[in-house]
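Just the one chain here, the form predicted on its own, laid out as structure tokens.
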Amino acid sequence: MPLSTQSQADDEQYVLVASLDNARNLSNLLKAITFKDHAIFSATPNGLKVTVEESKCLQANAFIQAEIFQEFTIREDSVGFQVNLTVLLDCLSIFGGSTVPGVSTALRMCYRGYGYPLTLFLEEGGVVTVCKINTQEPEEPVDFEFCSTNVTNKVILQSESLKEAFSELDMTSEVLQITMSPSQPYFRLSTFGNSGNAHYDYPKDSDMMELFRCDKTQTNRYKMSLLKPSTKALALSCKVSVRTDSRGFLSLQYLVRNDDGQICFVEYFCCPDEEVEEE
């Protein structure tokens, strides 16, 4: 791969490289997260995490393993800055996003540190093409405090059910209300449309259910416009993990398989709407 062919001394320069030999394996990823324009890159030896954010109630967090990269070069013990996600995905479609079998677009991404632009080499058929994006100091991302260990209630599921459920459900419905529950209905979902109420329950022993954990009755409403962005993520993905904590904040994480095979995640975390008296 010509991008490979950068000499070591350039490489020197940057804080961080990332090497894909196949494009759609970021940008697939971060169309899962795009609701917001920008997006908040943290770096670790570990990988990189993508987070967009939308008014401290909803957060979306791409992660993608370093194992994913065929190169991913880190000098310090973490690297952040922020872009605009609109023109990064622009950039990492210039060659036109191609489908076709046995053609893709190979990206080099590099950063020199705070105050640099990050750089984006991206090559098809031996043609290279270099954008830089300028990068803002990040914001710090909001922390939800959603932890395991405050976990009540998990479910996991194959997601073609999921997104059965959501092509049935009523979305002109200003909430989805989830119920948990250890006995019937077990996992609910409700919508209260223009066309009145509707429920899709999930038996805990339905063949698309993987898991079912829940330790107490739990209904929650969360407002549908929030939400919405994350159908994006269960289009891509093939299970999604669906938990509540003591709270009623709301974990849905996706796991989804880019075009090689290999796993990433993607998870949205979303606070609840209002209290609902539990019958």
Contents of the next structure:
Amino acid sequence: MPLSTQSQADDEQYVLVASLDNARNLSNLLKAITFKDHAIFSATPNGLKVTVEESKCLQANAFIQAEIFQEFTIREDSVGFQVNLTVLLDCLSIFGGSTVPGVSTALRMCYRGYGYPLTLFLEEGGVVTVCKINTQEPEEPVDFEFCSTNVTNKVILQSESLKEAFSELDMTSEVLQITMSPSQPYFRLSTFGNSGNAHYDYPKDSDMMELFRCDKTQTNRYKMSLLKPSTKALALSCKVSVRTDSRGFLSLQYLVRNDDGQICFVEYFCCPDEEVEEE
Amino acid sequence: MDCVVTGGNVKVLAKAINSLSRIGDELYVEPQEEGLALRSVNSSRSAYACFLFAPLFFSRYTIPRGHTFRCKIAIKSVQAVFRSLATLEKTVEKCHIELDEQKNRLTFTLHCKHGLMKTHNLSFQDSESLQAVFDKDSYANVFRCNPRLLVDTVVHFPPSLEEVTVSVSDERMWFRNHVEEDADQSKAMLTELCLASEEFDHFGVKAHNGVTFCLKELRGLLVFAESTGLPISMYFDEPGRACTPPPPPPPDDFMNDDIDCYLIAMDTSIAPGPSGAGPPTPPLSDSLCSKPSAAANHRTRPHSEEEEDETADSGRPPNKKFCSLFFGSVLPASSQMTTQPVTSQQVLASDSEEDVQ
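For comparison with the form predicted on its own, produce the structure of the form predicted together with the partner chain.
Up next: the whole complex, starting with the chain shown before.
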């Protein structure tokens, strides 16, 4: 592969080098969280985390473990930078994003450190493109303080059924209300739109329900506009876990299988709507 | 009101609602003894459609006791319940329609696979009765054909075309669009199709007339008819004369009729005299005002309303006569083989009151 012929000496100047035989394994995942232009990249020896935030109320994270990469070298404990995600995605699909099997864009992502641009070496069919994207000072992502010990209710659903519900949601509703309860209706998505209200109920014994652990009846509302981007992640995923904590914060975790069948995760955190809800 | 629709009938119901959405923005719901009537009328009250679902269509059919109930709902809200027709068949097991008169809510509950339940609580408004009213004269011209024939005919006209003129002789039927005289000749296209009487199941012409009507509403009905594959009956008469519903079809043709549907469209051709069909008129949107019809006597009076509009606005083209085109199709039941007599809905239209000079 042409990219691997780069000299060892060059490599030493980079604090981060990550290579993928198939750039789609990264770009597809990033598309699931592209609702803002900028993303915070955070790399540790465990892998790469890309974070996108909206008004401090919504946060999306895409995780690609080190094992997914064909090469993942990091010379510091933690490397962070911020780039324009739209530009990055454009570069990753610079060869046109062909879906012919066997043909894929290879990627070598290199970063020299603070102040340096992010360098992408992309190759397809013997043609190499080098992209340099300016980086910015990484913002500190919001810590939603969502910890598993504080989780009151959790369900894991097969994405298929949730995809159907989300595609039908009444978009004239400003909020999406999620009710989780040990008793009826168990797991309910509700909208309150111009024509009236609608409820989607998933019983706990449905064969779409892989895990149902609800201790307490909780009803929370979330702004529809905040949750709408999560449908991209839902579309890619095969399973989704929905968790709420005692404060009503929502965590959606999507299990995504990439082109090679490897597992990656996308996570969305969302703050509940401030208004007092009625049952 | 408490009704349950199961299996493939849910899709039929959804298709009927989609068909009605092409006519008007509101769905008029009226549960009756004869069945559930779903109706729609366009804003200019020149086209009306009605789907009557007989009690046999439902696995349960209970109507409000002791009083007639009528309401209207924004049709988009009802369409939202049956979002994707393709998945309806695969996922929905039954649809439960319930009325809560106290809360002014109509609830549609879809019971789907995997235990998923979708509940839509739609608010409705009380409505006046919506019924096209005809006198009981017989039609001069009666036709029946496979919907495929009409679908294949209208496909030749551009989707943006508003009106089409149909004229008949003893053996032929022509479909033709109208091109404005001052239209850009390089972009104008005149299309004329001729259908022979052999292509129809029934072709009965008594008067060599022509009528002009809005194509959009017909397309809405054709979408439904084509999916069910049932014959369409078409009736029209001379301009200004009333039309009547057909007599019930003989029992050997259709044993059980679970759905009746009717589309009534108004003709807008200019008739220079009482004898022949006149040339087609300018587009429908120009010729009709959007004045809401007076519902005082519970009848839509498309004829008289149009005439009021004419005299009110001097800019309008004069001398419009019209008649009503009445499309009907009847759906036999799929499974039940009981010999229920056909309960044909009486649909009557008032005669136009005065001749336009």
